[in-house]
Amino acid sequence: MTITTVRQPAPLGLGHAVWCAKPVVGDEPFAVLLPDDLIMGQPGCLKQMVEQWNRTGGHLVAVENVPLSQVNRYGILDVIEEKGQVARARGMVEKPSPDQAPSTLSVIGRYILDPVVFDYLDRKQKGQGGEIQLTDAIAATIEQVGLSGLRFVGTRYDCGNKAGYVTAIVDAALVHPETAAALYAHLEALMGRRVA
């Protein structure tokens, strides 16, 4: 295996970070995995996405519904139709207010993208929050390649906050053969202390 790293010289947004990888990616479809989203599933989320991408092509994002009060934290799909686990979209809106959100179907940190996004990212146009947004690049190229959202099978943990991070660690430890028994015993002991 060969690992190539690319450094983003300044925090100019997720779109800019992806653009920095353009010389490595070239003219091929590619995946983007955001590390603050941990997804546990069998098969893994990215494998599910690759299988779906082989059927749909274009841009494919992992999605899940969020409460309307939380849409301002995510990119939100403007859905045309849904068939099973797949939602075909006409657009995306980055962090809309609840009254402006076209749905509650949020994009989470897994993408398979057509390299056409680089055509838009090359412009380095600033969007929401004064950053170069990946969402804007995807939205600007939908007419060329299409956009679908996959409702993956699995559990997503938002590790961008402390509670989500701890929950992810505990849930992962509870299913791991080397840590499950000890953690169950520890949790039972803690619960015994709370009851007493």
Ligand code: G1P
Given for the second form:
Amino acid sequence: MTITTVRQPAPLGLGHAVWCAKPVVGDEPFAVLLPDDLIMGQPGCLKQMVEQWNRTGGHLVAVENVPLSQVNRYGILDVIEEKGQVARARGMVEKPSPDQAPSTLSVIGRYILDPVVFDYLDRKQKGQGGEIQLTDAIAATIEQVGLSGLRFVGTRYDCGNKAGYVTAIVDAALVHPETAAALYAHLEALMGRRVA
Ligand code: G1P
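Cool, the form predicted alone is there; where's the form predicted in complex with 1-O-phosphono-alpha-D-glucopyranose (G1P)?
What follows is the entire complex, opening with the chain shown before.
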């Protein structure tokens, strides 16, 4: 396997970070994985997405519903119709306030994107929070290639906050053969201490 790394020289936004990889990606569909979203699923979320993308093409994002009070933390889809696990969207908004949100269907950090997003990102236009947003590049190119959201099967951990990060580690350790028995014993001891 060959790994090429590209450094984003300044924190100008997720869209800018993706744009920095443009020379490596070239003119092909590509995947974006945000590592602070950990997804445990069988098969893995990206594999589920590749299978769906083979049917729909265009832009495909992983989605799940969030409480209305949390829509301001995510990219939110403006949905046209839902069929099974797939939502077809006419728009996407970055971190809207609850009263402005077109739905509660939020984007989780897995994307398969058409390279047409680079046409928008080339302009370096700032969006929400003064950052160059990947969401805006996707929204601006929906008419050209379409946008679908896949309700993936699996559990997603938001490792961008401390509680989510710890929860992910505990759940991963509870299913790992090297750590499961010791961690269960520790948790049982903790629970016993709490009851006593
Ligand atoms: C980014 C994206 C957002 C997406 C989220 C998923 O936001 O900009 O659209 O919903 O990842 O985790 P960030 O978490 O970087 O603020």
